[in-house]
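Listed next as structure tokens is one chain, alone, in the form predicted on its own.
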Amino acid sequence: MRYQLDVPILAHERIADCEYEMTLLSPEIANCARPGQFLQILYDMTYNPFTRRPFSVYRVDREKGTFSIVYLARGVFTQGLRNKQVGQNLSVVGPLGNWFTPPDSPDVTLILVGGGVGAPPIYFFASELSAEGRADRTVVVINGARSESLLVGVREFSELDIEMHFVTDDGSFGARGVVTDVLLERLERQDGPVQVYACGPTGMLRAVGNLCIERDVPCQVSVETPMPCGLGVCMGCVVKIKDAASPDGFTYQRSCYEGPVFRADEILWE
């Protein structure tokens, strides 16, 4: 079910530098939003911005009928929505888009993989799956950024029943390193079947996938691309997808409609 609606701002919170977390009302969205969905936001209805931009679900309370979102203030969209105050309303167009899906085998350990602000939906995932409370699944997360202050989520993925690995570039939190290093390591450790979920910027994803690939290892990206309308229509963020049945080897999927969440081997990298 999609829904465009205006919804009231509950909590807007500055959680790091240039981050923050808005707090939405709407039971409807709440109640239908799924790890790896993404919402169009409007913060105004003036020209500028011309167009909505799409924000991962982060976490989502649905007894109360809330989700949030976290951005970087960054851009001069970003930046007009982080004027907006607890009380006033966004147009919120979602949720959009597919999913990340667990195998069924119960055996299967899930690894999920975030790099900054790609860290939303997998600890939206990763909350759902904790929640579960399942003996019979090991739930491992990765979650990566630059420095410890751009990374996402840290109290909130600590509480969680899962196994947690942090890693940042320069040593300041965790590990040092990338998130494919600590991948890496916990692949070559793992002892049974394994699938790997990963959102992150576009590098990342890619190293990621190709590590999978290498051995054999099922995993799902969702990639972050442009979306101008979030609805299928513009083509603004489409996706290179192999098809052997096509003249030049792979065609075009938006990454909105059919995607955000794509199974690694069939993504063709530039």
Contents of the next structure:
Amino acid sequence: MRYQLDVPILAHERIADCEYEMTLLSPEIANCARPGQFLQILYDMTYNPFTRRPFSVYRVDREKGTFSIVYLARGVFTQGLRNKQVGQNLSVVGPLGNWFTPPDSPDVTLILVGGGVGAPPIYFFASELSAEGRADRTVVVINGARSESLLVGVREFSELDIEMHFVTDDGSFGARGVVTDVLLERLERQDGPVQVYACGPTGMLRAVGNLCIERDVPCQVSVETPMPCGLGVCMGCVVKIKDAASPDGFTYQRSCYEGPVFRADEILWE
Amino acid sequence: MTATTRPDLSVTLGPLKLKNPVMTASGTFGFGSEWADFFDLSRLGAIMVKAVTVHPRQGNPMPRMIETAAGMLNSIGLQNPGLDAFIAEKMPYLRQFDCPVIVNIAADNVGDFNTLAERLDTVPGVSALEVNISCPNQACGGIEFGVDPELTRQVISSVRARTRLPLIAKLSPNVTDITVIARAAADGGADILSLVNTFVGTAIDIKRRKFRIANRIGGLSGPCIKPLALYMVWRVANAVSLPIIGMGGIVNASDALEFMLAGASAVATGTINFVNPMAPVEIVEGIEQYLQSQGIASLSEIVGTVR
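In place of the form predicted on its own, output the structure of the form predicted together with its partner chain.
Full assembly next; the chain just shown is listed first.
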């Protein structure tokens, strides 16, 4: 079910350099949102900026009926979003898109890779897997950013019952390097079946995807594209998906509707 | 409390009768199924589905769409599953609703327009065809049919000869005098005119020194074009006697009423559907409230009353 709702802001905090977490009250959305799904948020009724912007679901508290989003204040929309006060309402459409799907078998080790502001859906997924309480399943998270000040969810991830790796380009927190360095090292010492999930900038997704394809490791990535409508009708968010039946070898699919989560080996990277 | 009679929102567009004047503009509403969670499509005056071409089209490379001040530029390139898949896969869903289905047909040659009209003529549930004469005509070196009065007349009369369905000519605003094209469409046998399609525009990324959309140019839509579109509807309403479906930047009932006062018998919501999925039904309700508050019994009484 997809909703269009005016929902109140319950909390709004700066969590890192230019990064903010906004918590909203909506039992409808909290109850049905799944890891990897997103919401389209309207700036305000003046329609300036005009279109909604997509934000992934970060933390969900189903008992309290709340969910949160994380944003990097870097454009007109998100810099303005900083000024929204607790108690104000925001118009939200969602949850939208598909989600990360874990394999049925508990024997598969799951490695979740987040980069920068791509970390929120990875956290949501990790927290759901962790809450399942299946001691037999190994869940690994690799969360990276350029530096410590841009790393999302250090405390939140650390509270989960998972194998946690942090990595920064400058070594200011966790390992020095990029997420694929840690992923490669982790895959090399992995025994038994493994599946990888990733969300982050396109360059990172491509690198993670290729690394998995080379090793025959199944990998799902949540792509980052503009989402003018988020509803599946504007066709402005499409990605090339391999299609042997098409004369071009691909068909365009909507990242807001068939995606945003695609198998890495299906994507024809531009 | 006295019961007030509800105003009559029904509209008659030549051969096409609608229960209310609000439809969803082609290309902004998919093929309807995407809206299942938001409202019952039977609440719409009509659905204008995304443009259908004879063969499937992939559409243009990304980026295809960017936001501009109070609007957006798009160059999607008519991505659609093609006529066969439309009839087999999209029409069964659309037929479920008590809502006329208007099929927007697009082609770059008259032969394809003819094929589309002939095939759709007998498809159950299709209520009218909207002829998209704003796509480039390959036979004439890639210029739009809709910017040339003679090409407009030819393509409309050719389609007219191949279908009994009500025919809507969708006019391009990218012309010197839209009334000339409107008359040509009328001469060709159109029953209804819909206007306007998007305005051609572009945007440049100054850091990368490149166009911001892959196709370099796109169609501008949204609230920024409303005064331009309203002007064109008013001009055409005063020049041609055919009924008009007005569109271009409508976001609420007050915008819709402006188009009707200027001479449109019905309206379509476009880009606002992306931003407010409930806009079409909110506009139906808003028009009803306006008529009630003004003591007007029937919507048709106000059409074209601002001269």
